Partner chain sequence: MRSARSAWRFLDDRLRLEPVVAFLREKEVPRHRLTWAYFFGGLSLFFLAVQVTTGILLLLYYRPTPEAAYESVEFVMTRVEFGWLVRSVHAWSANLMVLSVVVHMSSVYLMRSYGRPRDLTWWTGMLLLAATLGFGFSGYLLPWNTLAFFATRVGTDMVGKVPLVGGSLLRVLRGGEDVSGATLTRFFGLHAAVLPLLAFVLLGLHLLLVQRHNVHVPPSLREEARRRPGIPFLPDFTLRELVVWLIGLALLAALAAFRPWELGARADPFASAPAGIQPEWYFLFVFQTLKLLPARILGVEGELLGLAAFGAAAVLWFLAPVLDRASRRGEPSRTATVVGLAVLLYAAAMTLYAALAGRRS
Amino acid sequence: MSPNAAAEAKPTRRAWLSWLLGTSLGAVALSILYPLVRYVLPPPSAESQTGRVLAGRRSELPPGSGKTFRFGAKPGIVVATPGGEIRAFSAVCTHLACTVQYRKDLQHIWCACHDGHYSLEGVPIAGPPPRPLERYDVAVKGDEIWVSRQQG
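Structure please, single chain, the form predicted on its own?
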């Protein structure tokens, strides 16, 4: 082996410092980006194990009003129609998954994101929603309103 070949195979101080600086900058970049990515991406959340939740109290829901509630990892909406019937739906708009709300002035369910309107049956009546809201079963026991997924 010639002396030149041995000198070329041996790493120089400059190459070693360049490698050290490059890996240090990469480590700093990862230590900044990792927490940002973890912050932006939501943690996975489980669905309701019981399949039945207490949505509210009948005394809190006069005719012609609505209220949102948590149904596992997603919001739900319970509505008392002007006739006094209690209905419950998923509060996730079928257009782009925004949360819907009951509008007393319009007397129907409304999505603020893109001005989607649903009847009190959960059926789209105006705007971009392509499908009806998922309907839930409602059981009123005393003053409590219990909501569960529809069977079948």
Second form
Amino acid sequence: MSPNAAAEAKPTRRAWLSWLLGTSLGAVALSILYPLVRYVLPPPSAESQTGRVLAGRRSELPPGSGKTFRFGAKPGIVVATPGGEIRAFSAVCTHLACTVQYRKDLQHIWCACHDGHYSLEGVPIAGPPPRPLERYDVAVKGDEIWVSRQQG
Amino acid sequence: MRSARSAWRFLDDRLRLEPVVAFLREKEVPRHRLTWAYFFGGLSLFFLAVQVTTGILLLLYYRPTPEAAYESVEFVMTRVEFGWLVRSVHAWSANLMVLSVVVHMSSVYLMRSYGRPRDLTWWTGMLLLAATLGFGFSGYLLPWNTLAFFATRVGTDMVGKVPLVGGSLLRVLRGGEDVSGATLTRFFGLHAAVLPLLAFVLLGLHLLLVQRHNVHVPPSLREEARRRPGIPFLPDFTLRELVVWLIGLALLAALAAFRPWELGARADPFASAPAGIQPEWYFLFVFQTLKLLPARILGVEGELLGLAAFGAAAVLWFLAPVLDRASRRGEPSRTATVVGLAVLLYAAAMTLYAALAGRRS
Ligand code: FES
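How about the form predicted together with its partner chain, since we already have the form predicted on its own?
The complete assembly is shown below, putting the previous chain first.
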């Protein structure tokens, strides 16, 4: 090999080595970062796909009142309309996820956080909430109010 | 006296302190009619020191689980001697620190001190501001009371609206789908380990840069600063800063003693948000804006637009040294001042509005 050729071969060898170094450094960084990111993301909660929940009793819900209950990991709300009909919704406000309540004086559902109002159908009627509350199925058995996710 | 001198010689031999002292001795702070604004960075540092001290003290009793958090804070406030004082000082000092940091940032902006070469100082400062707000937001949850619970629900829900990564970010922050014990654990780690470390590094850099470039004198005050003699950093300026700290301490002590910070009611994740709920005052301008925005603007959800606007504003504010080209040449710029004043006035007006509305309800 002439000295000239050796000089030409050198840079490529050097480039090859630095490529090797660069990629292995990248691989090291990746092999640290990937598990780290996966670790920080919590595993999905083993939330049982909540079937039916005892939301309350008729006797504690006179017409024109409401109460929150625990629906799986989230709060729900049952209301007795002034006409005496029982309805249930998710209590998670569609605006920024506060928990709504039944306002006796207004006779509809209200969110305290940014003054959002929902009708007794769960439809937003004033304030910032953009979407209706999720509606649940209600089954009244004697005194017990059973709530489940709507079918379909 | 002799032992002090030999101690000094011992240190100087090993650490080579002489040049540092010589530098500080020669350093002068310019004197003009806005010199008072230079004290707010130092005042923020003072409140931070109070936070570190009282924070460590609170760590002796605090327990970061939903079953025990509220009770442990209650224990500190009712059973531990001077526990009420330590907690009250921590809570008040946090608020005063945010206030001081905001004044500091506003004055730096309005004097347009962020121009090159101080752009890096501005950026470390903005990150420190973000860390301060992060401290406030994460610390707020730790007592696990109702207000804190819903503030965290709403605050983290906003993060969830970020396009693409929002859902993952939300889960990382909450440690699950909802605000729960996992959130409390994460916020505690953030508040007591991650943010302190981050703030410590940023602060070191920030202070180093401030020493390197000294404070900035806006063009309109340059004439005055040239006419009047500077304030020697050692000891004159330092002593004055000390007086400012004493005033800060007096204010803090008065507030903590006469207006002890309340604990509120224990959080119940399945109860309704109580009427009159509000975040801390420094988030009120965001809160009030979200309250006023209609459900839909041109078919898009109002809060999405609002949050996007706040995000964009924060990025632009951060980029001030790049966007305001005149600041690099040290020239005045009408636009930068008008924009800055408009933004600050908006935030102040919305804060006031929310505070008044909150009082009425
Ligand atoms: S969270 Fe219900 S109105 Fe904003």
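Just so it is clear, the structure is predicted and the values come from calculations on it, not from any experiment. The term rigid core refers to the maximal set of C-alpha atoms that superpose within 1.5 Å between the two forms. Numbering follows the first chain given and starts at 1.
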Leu17 C-alpha relocation of at least 2 Å between the two forms, rigid core basis:
yes
